[in-house]
Amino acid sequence: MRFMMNKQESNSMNNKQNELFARFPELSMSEIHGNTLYLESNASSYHTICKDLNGQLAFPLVSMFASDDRERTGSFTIHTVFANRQSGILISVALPVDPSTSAFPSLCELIPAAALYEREIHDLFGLRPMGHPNPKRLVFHGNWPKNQYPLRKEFPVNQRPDFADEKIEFTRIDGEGVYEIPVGPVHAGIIEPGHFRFSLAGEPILNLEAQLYFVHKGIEKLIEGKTIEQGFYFSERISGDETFTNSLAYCQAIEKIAGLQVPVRASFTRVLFAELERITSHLGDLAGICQDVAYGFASYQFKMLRGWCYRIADELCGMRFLRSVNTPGGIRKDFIQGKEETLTKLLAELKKELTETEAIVMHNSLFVDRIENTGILKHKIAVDLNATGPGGRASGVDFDVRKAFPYEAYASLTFEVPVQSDGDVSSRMKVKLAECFQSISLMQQVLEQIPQGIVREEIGILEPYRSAYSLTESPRGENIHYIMTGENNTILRYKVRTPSFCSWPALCHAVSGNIVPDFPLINKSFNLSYAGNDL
């Protein structure tokens, strides 16, 4: 079925567009595609437009990236994306950048969340954010040579650059008794690499700076020129424990470009798998929190329940990472047919055991005392950095992509978005526990309401140089994918912004004032992805 906006939705988008043009007469061109307004600014108006969108209209900055469009338009482009979460609309502001100057005005003094994006753009495209107070390298470490920018089209995908030898500078805190503790990138446990530089005065942490990108995979470069089908497999490998939600965002962007609405049975099935991935991730986080305070019983209870989720995944598709379930146009096969009774029984058992476990764990006063007031992320910082998902909701950020930008069958189902306000480890744990119950309820509703029918439509040939954004609510929060098609059903540009990209800086703020032994506990309560950040 081809996707068409109804008259009411079309009128709403046109009204929003007219409001923006009345407010910003400098905007020169626009396009409407689905729930996205594409606007184009120039260097003189860019700063003012972005400032007003973020400041006066309170639209958060949700993504920012560059594209090398020199062959088609003669310039680079900066794409700055804001979200009107009340109306479910994205506003993408394009700024052409002259290759002769390779510079654009920095936003980060007005919009703190822009700082990391601009450093990333500089590393990958060589475009300089003018006025950035700290344009330190973000993606590349001291061994990457200067003046080599891998996302420029002329950079060969198989080029192996010479090693450089540049010292990485970290923020230095001076004062009597202040000292540093470097941790990582290799850690004691079997986890991914990341370097953390603590500055302390006695026990309390004064500052934490994280150096990531030790597992940068070059996905955005590798996918250029690949077919739509090949690109799908890259999306599944962005982050192992968010395989489904990333492949779903990829598929939705492709389907949006194709103007395709997937079959209803496929949209219900996708909700079931997305919620299974969420509860599996949350139970692992809950087990980790309990393990880091030596609460063995609770940790093994949550690990056992996570194992039960793997039983459900095995029953559904025989794959705990949920790979090769999605496909552009729907899902690969009918994974639910004939398994409804077994799945219903497994979900009932899971809910019963989780209810009993929660009652025991959250009434253990010694445990509760350990997690309350630990690792507080303040509401304003969460908003400024666009921290979403359980980490944001535990600090009072009442936002969930499934409600603000409804996709698949979520609009047909009943669920609540748990929100806490204290911003500590306890709040993040409460949010994740409550979300586990919501996920079980959503999966049960899917099994009760899923209609019969086909599960896949053919995508066909996509028009070249068409683009789309897609949002999904991953276990860690707001997930945004952008795709522009090339010739012959290929990918020209693929940009992924996972929630971990926004939340790593939030974690650094949350540990301030705590002691170093609390860091693993606070870190586990966010459970951010290294692989999902190091694209």
Given for the second form:
Amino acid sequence: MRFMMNKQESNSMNNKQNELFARFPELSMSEIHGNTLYLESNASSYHTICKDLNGQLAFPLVSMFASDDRERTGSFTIHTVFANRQSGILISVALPVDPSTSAFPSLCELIPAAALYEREIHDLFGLRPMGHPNPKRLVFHGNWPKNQYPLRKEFPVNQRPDFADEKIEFTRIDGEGVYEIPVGPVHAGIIEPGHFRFSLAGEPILNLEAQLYFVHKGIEKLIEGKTIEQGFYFSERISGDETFTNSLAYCQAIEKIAGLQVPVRASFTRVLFAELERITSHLGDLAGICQDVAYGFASYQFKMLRGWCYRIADELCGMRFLRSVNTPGGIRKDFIQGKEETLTKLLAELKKELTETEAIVMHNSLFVDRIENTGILKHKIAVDLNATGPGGRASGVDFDVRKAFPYEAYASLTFEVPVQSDGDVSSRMKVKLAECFQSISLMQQVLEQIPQGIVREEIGILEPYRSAYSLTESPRGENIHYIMTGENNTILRYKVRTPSFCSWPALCHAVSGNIVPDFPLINKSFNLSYAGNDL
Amino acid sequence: MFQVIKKIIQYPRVTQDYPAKPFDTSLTSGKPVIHSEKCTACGECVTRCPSGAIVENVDTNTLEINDNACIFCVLCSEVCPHGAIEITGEFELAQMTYEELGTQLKKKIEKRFGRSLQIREVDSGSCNGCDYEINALNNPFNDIERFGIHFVASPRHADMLLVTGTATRNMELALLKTYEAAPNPKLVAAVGACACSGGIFQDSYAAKNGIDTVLPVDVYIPGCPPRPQAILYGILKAIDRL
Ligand code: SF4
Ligand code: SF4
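Could you drop in the structure for the form predicted in complex with its partner chain? We only have the form predicted alone so far.
Below: every chain and molecule of the assembly, starting with the one above.
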């Protein structure tokens, strides 16, 4: 609902801008669009600008990706994105990269969190981060040949190079009695694939390295050249249980480019769906945590409640995964009209049962013992790695996109952001439980306050080469999408940075010092998405 | 403890009786159907479908929807200028590859897997939607164990592989190894549009178009994702227990 900045925001934006101008007189300020400030930089100013934004102003690095702009500008571009969460502004720093050298200065020394992004850029675009301490492969495994970079425009989307046999080394921990346990990619349970390499001395885990990208499907490439209408369906399939939040981010980016404000009724409806997705996801995690400590009754209760949420989804739209609900310009049809009474009743039942379940579960001291002090994610690490969502909030990271960058109808609704400080499984469980109640309350408020009206506007034809960022709070945390349009109403570049991408390294830290049998429990308490990370 | 017992009594049985009793589809969104009397074969849906699922049958000059590629997004029903496409609640879409082989094989299957079935699930590149629906087979509403069907941790114990996802490049080897590790005779079920055909992720540098490019598939269970009952239907169909 806030595509135009209000006065206070634009003031604070101006201050930041002036501050930066004063520091770098040579900076060319290219554009302010919605809540994003676009800065141009060059090889000599890039480091200083990033250092100032991240170091001095303490804006976290929230995304970093490349785009192949050789056809238009003659070079590649690195986009490095920082967030000012106090005033809800993104700052996107563009750095042109000369195709003849294909190299850019690494930020790792200043910002350790840049490491993964830079490895990803190298794999997909073949741009080398100079000075990167560990530039090994990330997206591609040993089967991918050298010097093939699929996100370069000349690489055909359906080209499947022959299998190669490159070697990728895991981090080795040396020391007496240190041994390794490899696990995966196929696991014992019904979960997504990933390979975990534990280094241990005796029982405690010294180090965990996660090799992911087993479900890398090439979504960012597949979507290039697709129409805006078709691209939408890919966004829904980035991560199954985050369907709505991803499709919402896609729609918001398109709507920003179109300069369109969705009808108020649609923006309320979107909140209802987003919260339904959140609670469905959290209840599944809670069931999983209980199951992993063999607390069958509690697990059964949470699974049943999750089933009730699917019942609400069926009632609303007939799709358990809330697909084909959104559409750029609003929502597909009026999903709420005439169902208010049923929904209110179902929500009241859900709240009552959840309250009773919480009382039983959280008073079981045997259970609480088991989850306390397990898998601690330290506050400092959470901040450094930009772990957001319940995982971050359980470690005292008091941040929620719905408050810092309010979108849709959130600004006009009342809700709290539960925060804990211990960072263990128990804290994550408490945060998720508390968020379930907030979600129910938000859905109830939507049903009470939603105004009548239309639910969808036409997007029309979009101008080519316009870009926008959008942020949503997914059940797992801060979710950032970037879209640039191409000719004929198509997508030229689509970058998705899900919360899981930032939180996987945080999870690896949280398990160290714990024993391997506790890994599934710790993993479940974060419940990160593999698909959302691997794309 | 008293509270726990109270709850157990409060919800003695929430398991649905599907397939013994039909599943109520009045609310659900399922298979799109083209009504040939209204369709002019103008081709609007063909160009708009994000999954390339609508194809022209050149012999009859009519349009058909390929269930295995369809992602059930309902777009075609919205864009058809003649209102010829209807979204039905139909979800029992699983197809066997060896139906035509006749009763003999069926008998064999019945004999082997008639009473109990051990399943190993493999995600070979899904969006995790299908996996959540397979997981839901274990929840109190579906409780697949009532059919003697269990999910097992190792492929060595499996009679059936339930595979989701498109067979990504990075999972291809693991998928093959899992298949080889399962003892004969074994069944393979492709769950979801991705596994059946590549679905929306067809023709990518990073994945194959469906798992039958890697393994022999016995049953295709369309959907994106198929709901738990649709998966259950497919499994029971594969072991001839419907
Ligand atoms: S429902 Fe979607 S995927 Fe299926 S045929 Fe229609 S447009 Fe294509
Ligand atoms: S078929 Fe659909 S739900 Fe299943 S994995 Fe593929 S995209 Fe996800």
